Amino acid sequence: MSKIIITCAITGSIHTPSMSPHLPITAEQITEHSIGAAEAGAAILHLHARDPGDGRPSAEPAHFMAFLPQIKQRSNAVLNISTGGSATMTLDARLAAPKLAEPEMCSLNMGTMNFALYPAAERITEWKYDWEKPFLENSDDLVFKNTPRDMAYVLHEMGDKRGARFEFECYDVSHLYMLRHFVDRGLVQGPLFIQFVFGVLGGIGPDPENLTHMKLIADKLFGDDYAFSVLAAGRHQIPLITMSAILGGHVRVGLEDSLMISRGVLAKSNAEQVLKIRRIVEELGRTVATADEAREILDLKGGDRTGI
């Protein structure tokens, strides 16, 4: 089997600070938590902002350039910036950040689609910001808006115009035939990194049975062209993340996808996660990528060609 790579996906734009402590909102946290993530062996952060007063999602570039660069300073990893944003954002928003650092990889979210995060808002009693509640809770109207222009905008913009390679987030199978529709138009080429995702309200849910029939689809319609990573969320991060090691895929941890380390047990950290997928990827005789091994497998511009 190929070496394998390990995404560490830092704060994301679900999980709020009532949630856990450890979700790291200021800049230096997810500095740190990002510089501790790929020591850990993370070769790639898919990082998000938030405002450093009350933990809320941002797409503010000023939020964003407060840790990049001192990322990028501290750390050979690959820095993955979200075109995806939050849901409640307009895609220009969403786009701010990423067409001014210009990285290496960029997300892009292959379909329209329900984002509902409201069943969370039932586990929290105590909440710290007043945003937090409504935002859950009015996630069931909550449409997240990637349409065939959205994406073929996000192509031009980063892939063509700015040299970013995607990590092309895939929901559901419907997904992946909109992936090939794209390569058919001759607005993507490979090689391909599909993220299959499990266990979002509103997407494929996460069983088993579903990441064999992703990873069947995916063959039929790109061949050997691509590689594919998994993510689950919560409980079924380390189970279907174990799953794709095992089926020669990558893996993406981090607090983004779940916040505990254990049953009932709060990760302290995003290191602490990357840390567990690696021993067991290793114990299963999987090698490790380094961040220069996945700019070679993903055919990444380089570091040094960023606008961070």
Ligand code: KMH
Given for the second form:
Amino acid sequence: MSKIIITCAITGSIHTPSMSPHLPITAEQITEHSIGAAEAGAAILHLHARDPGDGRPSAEPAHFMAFLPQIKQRSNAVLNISTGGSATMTLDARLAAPKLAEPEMCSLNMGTMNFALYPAAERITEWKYDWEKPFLENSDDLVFKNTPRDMAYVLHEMGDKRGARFEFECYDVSHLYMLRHFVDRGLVQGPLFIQFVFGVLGGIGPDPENLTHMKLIADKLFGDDYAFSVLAAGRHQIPLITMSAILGGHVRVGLEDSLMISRGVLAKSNAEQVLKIRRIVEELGRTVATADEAREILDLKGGDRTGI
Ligand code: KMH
Ligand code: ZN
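Form predicted alone done, so how does the form predicted in complex with the named molecule look?
The complete assembly is shown below, putting the previous chain first.
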């Protein structure tokens, strides 16, 4: 088995400030969490931005540029910028910062889908900011739009024109077939890095049987020319990614995907989650990849060839 790549998704656009006081919001917080995660063993940092005033998800290039150069200066980690942003944003808004930063990696969401966050609203009793409740509740009528035309556009703008490689976010088995379609059109080249996403309401559920099935179909569609990683929402995070490590896959942690470190206990930092999965995978006999080893495995262009 090759070395295992730990990706850490630092803040995302799903959780809101009322859910955890530890969710990084400002550029300084996102920087410190990122450096901590990298020092703990994350080779890849998956990044979104937030408005430092009230913590809402932001696509503003200035918000990204307030932390990207700082992280780059202090760490060799691969910087992976989300092109998913938040489901509430237009594709042009989602792409503004990645186009400017020309990162080594960016995410690519492989299908249009529901992205239902509203059940989380019921668990919150005290709201920190006015925007949070409607943001979560209105997700009962929200479409996360990623049409084939959108995907082709992201592949062209970020891949062909800027040399980025992709974290292909696959929330269902159907998304694997969509990815295969883009391979067949010659718009995507291996080695592919596929993120199997479990537990988003609107995507595939967090059952172990679904992971073995996703892997079975990916093996069939992509043969040896792909690597997979797993992320799972909330309490399913550690069990499902441990299963990925056992099956030869890579792992993703981070407060984007889960705010917890164990049952009923909030994670105080992203680094805590990195250290936890690192302990587990090392006990299982896997060796954690450095950032440069991840660059080699994923055939990335190099940290010196970005716009950051
Ligand atoms: N939020 C995760 C479920 C993206 O940023 O493009 C998937 C994700 C999407 O990270
Ligand atoms: Zn993300």
